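As a starting point, one isolated chain is supplied in C-alpha cells, in the form predicted on its own.
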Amino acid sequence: MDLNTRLQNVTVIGAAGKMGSGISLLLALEIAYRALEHKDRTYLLNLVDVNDGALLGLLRYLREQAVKDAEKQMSRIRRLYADREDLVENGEMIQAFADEVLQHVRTGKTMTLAQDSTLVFEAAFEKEELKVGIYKELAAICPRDMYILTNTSSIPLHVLADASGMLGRVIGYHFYNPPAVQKLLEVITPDVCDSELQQLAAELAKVLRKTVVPSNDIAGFIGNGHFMRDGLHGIREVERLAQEHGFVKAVFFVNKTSREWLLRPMGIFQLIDYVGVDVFQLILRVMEKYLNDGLHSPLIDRYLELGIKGGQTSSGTQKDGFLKYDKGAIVGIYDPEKQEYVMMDGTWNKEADTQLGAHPDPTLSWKSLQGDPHLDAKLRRYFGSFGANPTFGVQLATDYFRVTREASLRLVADGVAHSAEDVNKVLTLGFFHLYGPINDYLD
C-alpha cells in the first residue's frame, strides 16, 4: 500500500498534547493539499486525546495555523483554487482553505476513532504501559496491516513491539519541539521492522521536509542520550560547588556556563525548566531500566517532592523549575532547602558574576552567531583563548564542554549513533547548538 492510500485515513493518539498538536498540523495540512489535488479521493484525520477541551483548542490550533500556512503559500492556494470561480479574493481563497483543512478532521476520546486507520501515529505519555496498552487495543480493532509511527523518545522500539504483538509493525518517529518548526526527525528502527514500514517512514520524511537522523533501538536514542547525561553533569557540577558557594550560588554558575560560556540558546537548567523537571526524571528512569548506566539524580527527586515541575502552560508560557520566571527572564533559583525562591535581587548574583570572572569574548553570543558565515572559524578563536584565559567561568565552561564531548562519542561507540556526523545533526538541528559536541575546538 502506497503512502498516499495510507494517509487516506490517518489517526493520531495523544493528539491534543504538547507534541501531538504539532504532529497533527503537520499530517492536516498535508491531508488537505492532498485532498485538493486528488479530489476522486477521500482523506481522513482521526485525532484522539482523552481531553474535550483540549480537542476542542486543538482545532482552533489548527484553523489558525492554516489560515497562516495558506498565507505564506498563497501561488499554490491560487492555483488549487483556480476552478473555484466564488473565490476571487486572497482572503476568500485562505478562508476556504481553512474550512478544507477542518473538512477532514474528526475528533474523539476512544481508539475506536483509528479502526479503519492503516497508519497511526502516537505521541502518548511517555510511559510504557500507556503506550503498550494503546498498541493493543489498536491490534484488536485496526486493520493487520497498520503501521505504528511512535514519538516515544527513550523506550525502546523493540519492548513495545514485543509487548503488543506488533513486532516487525513499529517505528520510531521522533518529532522535536515544535513539530511543525523544527527540521529534525530522529527515526529508530528496531531489528525487526517491515520493509514497507522503513519505506513510508523515510518517504513521508520528505513530504514533510525534515532532515532525518538515523538512531539505533537503544533507550534514549541520540537526543535524550546525550540530554540526559548533560543534565546529570550540570545537576553534580551544582552538588560539587554547592559545598563551596552554597546551592543557588552553584545553579547560577553552572546554568549561566553553560549557556553564555558555551553559547547554547539556554543554560542546562533552563532547559531543564523548559522539557519539565517530571519528564526529565521520567525519561531517567527509563534509560536506567534498560542501561543500568547510573542514570538517577536525588536532586530531581526531591524538586519533584516538594511539587517543582516546570515546564509550559497551554500557551506556550514557561513554568517555574529549578529557575523563576517572569516574562521569561529568569528572576530566581529554587532552594530546595528553604523551599522557596531566592530572587536575583542584585546583591548576591552580582558576587556571583564577580566570582565567574569576565566572558571571554561579550561581544559573542548564541543569538549574535545565529547565520554568522564565519562561524566554524569565530568558534576555534573564542575557545582557542580559553586556555589564556583560566578564570572560574573557563574553568567551569572547559570541563563542562569535555564532558558533553565524551557523552557524544560514547553514543557512538555504544551504537546509539551511526557516527559523530548524526550526533551532531541532532545538537544544532533539534537543540538549536551552534555547533556540535564532536569536535576539536578545545584541542
Second form
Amino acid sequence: MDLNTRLQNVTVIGAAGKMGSGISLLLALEIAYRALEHKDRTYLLNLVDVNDGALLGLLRYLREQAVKDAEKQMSRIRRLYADREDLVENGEMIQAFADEVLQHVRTGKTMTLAQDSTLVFEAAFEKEELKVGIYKELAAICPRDMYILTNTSSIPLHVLADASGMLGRVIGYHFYNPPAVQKLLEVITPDVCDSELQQLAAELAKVLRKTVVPSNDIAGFIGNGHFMRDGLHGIREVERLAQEHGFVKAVFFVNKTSREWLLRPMGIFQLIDYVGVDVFQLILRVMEKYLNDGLHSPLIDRYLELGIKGGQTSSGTQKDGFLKYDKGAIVGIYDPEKQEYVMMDGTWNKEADTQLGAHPDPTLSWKSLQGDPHLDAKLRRYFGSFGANPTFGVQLATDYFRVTREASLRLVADGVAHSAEDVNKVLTLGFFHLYGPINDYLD
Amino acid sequence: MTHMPKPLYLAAGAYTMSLGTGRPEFNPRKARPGLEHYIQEVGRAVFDQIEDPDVIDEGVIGNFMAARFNKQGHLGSLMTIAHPSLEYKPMIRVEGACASGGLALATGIKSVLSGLADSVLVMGVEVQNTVKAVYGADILAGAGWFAGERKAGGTYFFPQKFSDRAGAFGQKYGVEKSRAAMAHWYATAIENARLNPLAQEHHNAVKDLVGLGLTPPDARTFCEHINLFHCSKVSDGAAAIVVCTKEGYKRLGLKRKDVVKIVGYGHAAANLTAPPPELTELTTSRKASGLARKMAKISAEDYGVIEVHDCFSITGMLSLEALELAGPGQSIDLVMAGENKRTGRFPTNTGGGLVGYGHPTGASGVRMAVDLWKQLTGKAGDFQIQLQKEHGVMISMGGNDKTVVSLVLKR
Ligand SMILES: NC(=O)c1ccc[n+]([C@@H]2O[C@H](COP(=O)([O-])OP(=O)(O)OC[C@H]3O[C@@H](n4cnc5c(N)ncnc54)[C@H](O)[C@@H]3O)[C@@H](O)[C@H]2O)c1
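Please give the other form, namely the form predicted together with the partner chain, since only the form predicted on its own has been shown so far.
Next comes the full complex, this chain leading.
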C-alpha cells in the first residue's frame, strides 16, 4: 500500500501530549494539503488520547497553527483555492484552510477510532507495559497491514514489537521537541522490520521535510544515549566539586561552564530541568534495565522524592528544578540540604564567577555564533586558546568536553550510531549545539 | 481650470514619525498608538505654529482604509479631536486609495476657492500595522478593482502589479540596467531617510545599500521582478498642512516667507476596471502633472525639488518620466547619474519618500506637500537642501496610477 493511501486513515495515540500534539499537527497539515490536491479521496486523522480536556486544547492548537501555516504558505494556498469562486482574499482562504484541517480530524478517547488505520503514530507515556498494551489492542482491531511508528525515546523497539506480537511492524520514529519545528528525526529500525515499513518511514520523513538520522535498536538510541551520559557527568562533577565549594556553588560552576564555556544553548542543569527531572530519571531507568551501565543517580532520585521536578507548564513556561526561573532567567539554585532555593543575589555568585576566572573569549557565545560563516575556524581558535588559559572554568569545560566526546565515541563503538557524523548531527540538529561532540578542537 | 482663481498658499505643515519595522520604537508584539494618537499629535504640531486656532474654518482628512485596518469609519468627526477649536466646524473625510492625501489637498483647495473658507486644515492619516502583512495585502488590494482583479491576483496584490511594470520596463530598456537603477533608488531613499529623524528608515545603518538593493527578486517567496527593498514600508503616521488665502495666513499669524504658493494644480482619474494602457508608463500621472505644470506656466526644468509616490522604486522612476524630467526609459540614466539625489539636478524625495520615510497610505500625499513646504521655506532641518530653483512639484498617486493629484508650489 502506498503512502498516500495509508495517509487516508491515520491515527495518533497520545495525540494531546507534548509530542503527540506536534506530530498531530504535522500530519493534519499534510493531510489537509493532500485532501485539497486529491479531491476524490477521503482523508481521516484520528487523534486518540485519554485526556478529554487536552484533546479540546489540541483542536484549538491545530486551528491556530493551521492559520499560521497558511499565512506562510499563502501562494500555495491561493493556487489550491484557485477554483473556489467564493474565496477571494488571503484572509478568507486562510480561514477556509483552517476549517479544512479540522474537517479531517476526529478526536476521542477510545482506541476503536483507529480501527481502519493502516498507519499509527504512538506518543503515549514512556512506559513499556503501557505501550505494549496499546499495541496489542491496536493489533486486535486494525487491518492486518497496519504499521506502528513510535516516538519512544529509550525503549528498545524489538522489546515492544515482540511483547505485542507486532514483530516486523513497529519502527522507531523519534521526533524531537517540538516536532513541528525540529528538523531532526531519529529513525530506529529494529532487526526485524518489514522493508515496506522502512521505505514508508523514509518517504514520509521526506514529505514532512525532516532530516533523518538512523539509529540502531539499543536502549536510549543516539539522543538519550548521549544526553543521559552528559547529564550524569554534570551530576558527578557537582558531587565532586561540592566537597570543596558546597553544593550550590558546584551546580553554579557546572551549569555555567557547560553553557558559556562550551558555547551551548543551555547549561546541563537547565537542560535537565527543561526535559524534566522525572523524565530524566525515567529514561535512566529504562536504559539501565537494558544496558547495565551504571546509568543511575541517587541525587536525581532524591530530588524527585523532594518533589523537585522541573518540566514545563502547559503554557510552556519553565518550572523550577535544579534551578529557579523568573521569566525564563535563572535566578536561584536548589539546595537539597536546606530544601530551598538559594537566590543568586549577587553576593556568593559574584565570588563564584571570580573563582571560575574570565571567559576565554567574552565576545563569543552560542547566540553570537548563530549562522556565522566562519564558525568552524572561530571554534578552532576558541578551543585552541584553552591550553594557554588554565583557569578553573577552562579546566571544568575541558573535562566536560572530553567526557562528552568519549561518550559519543562509545555510541559509535557500541553500534548505537552508524557513524560519528550521525552523532554529531543529532547534537547539532536535535540539541542545537554549534558543533558535534566528536571533533578535534582540543587535540 | 487653467489658472488659480485666487492666490492660494500652504502653511504650518507637520508630520509624525512613520512607525513600523525599522523604527526602534516598533515592537510588533506590543500595543501601539491608534488613529486618535496620530490625529492629535499632528494636529498639535500644526496648531503650535499658528497664533489663533479659531482661524481654521474647516477640516479635511484623507484616509484610505481605516474602516478595515482599524474598524473605524466617520473620520471627519474623529478629526475634531485634533484641537478643541475644531468642534462644530465642517469636517470631511475623503478617500482615493494611496492618493487619499492628495485628494484631501484637492478638497481643501476647492473649499478655499469656493469662498466658503479662508483656511482649511488638511490632514492625512493611516494606521496599518494592526494586521499582519498577508491580511494588510488584502486591505490594500482594495485600491485595485476588487471584483475583476483580486481573485486572479497574487498574495501581495500591489507588489505583483508593480512587479509586472518593472518586468515590462526591464524587458524594454534592459533588465540589468533597470535593476541597477532600482537599487540606486533604494540607496538614495535610505540616505535621505538617515537625515530625517521622523523617517522609518532613519536608523538604517546598512553599509552596502546598492548591494542590498540588487538582491535578486524571488518569485517563489515574493515577486518576479522586484524585491522587498524596492517596496515602500508598512507604516503608521499622519501629516497635516493648512491650505489658505493670503488673508488666511495673515490671520494665522504667518508671513509670506513661512508659506508657499500653490501655482499649479492637476487632478485626474482613470478607469479602475481597465488595465493600464501602457505598463512602462504612468499615463494618469503624466496627465495630472502636465495640467499642474501648464497652470504654473513653467517647464519641467524649473523644478528645484520633487516629491514622487515611490510606493515601489519602479514607480518612483516612472514618475520622473511622467514629470517629463526624463524620456521613456531614461529615468535609468537620470538615477544612475545621481541626478535625483539631494545634490543632483532634480532633488527627489529629500525626506526619504515612501521607501525611506514610510508610507502611511492616507497620509502620504499630505506628507509630500509638507516636505516640499519644508524645503521651500527652509524648514527641513537636517535634510534641508540648497535650493537651486524656486518651484517644487509633487505627484500623489492612488492604485495602479488610477487617481493622481499633482501640485506645483512656489517659494
Ligand atoms: N517530551 C520530549 O521532549 C520527547 C522527545 C522525544 C520523544 N519523547 C517520547 O514521546 C512520548 C510522549 O512523550 P511526551 O513528552 O509527549 O509525553 P506527554 O505526557 O506530554 O504525553 C503523553 C500523552 O499520552 C496520553 N496517554 C497516556 N496513556 C494513553 C493511552 N493509553 N491512550 C491514549 N493516550 C494516552 C496522555 O494523556 C498524554 O496526553 C514518550 O514515549 C517520550 O519518551 C518525548
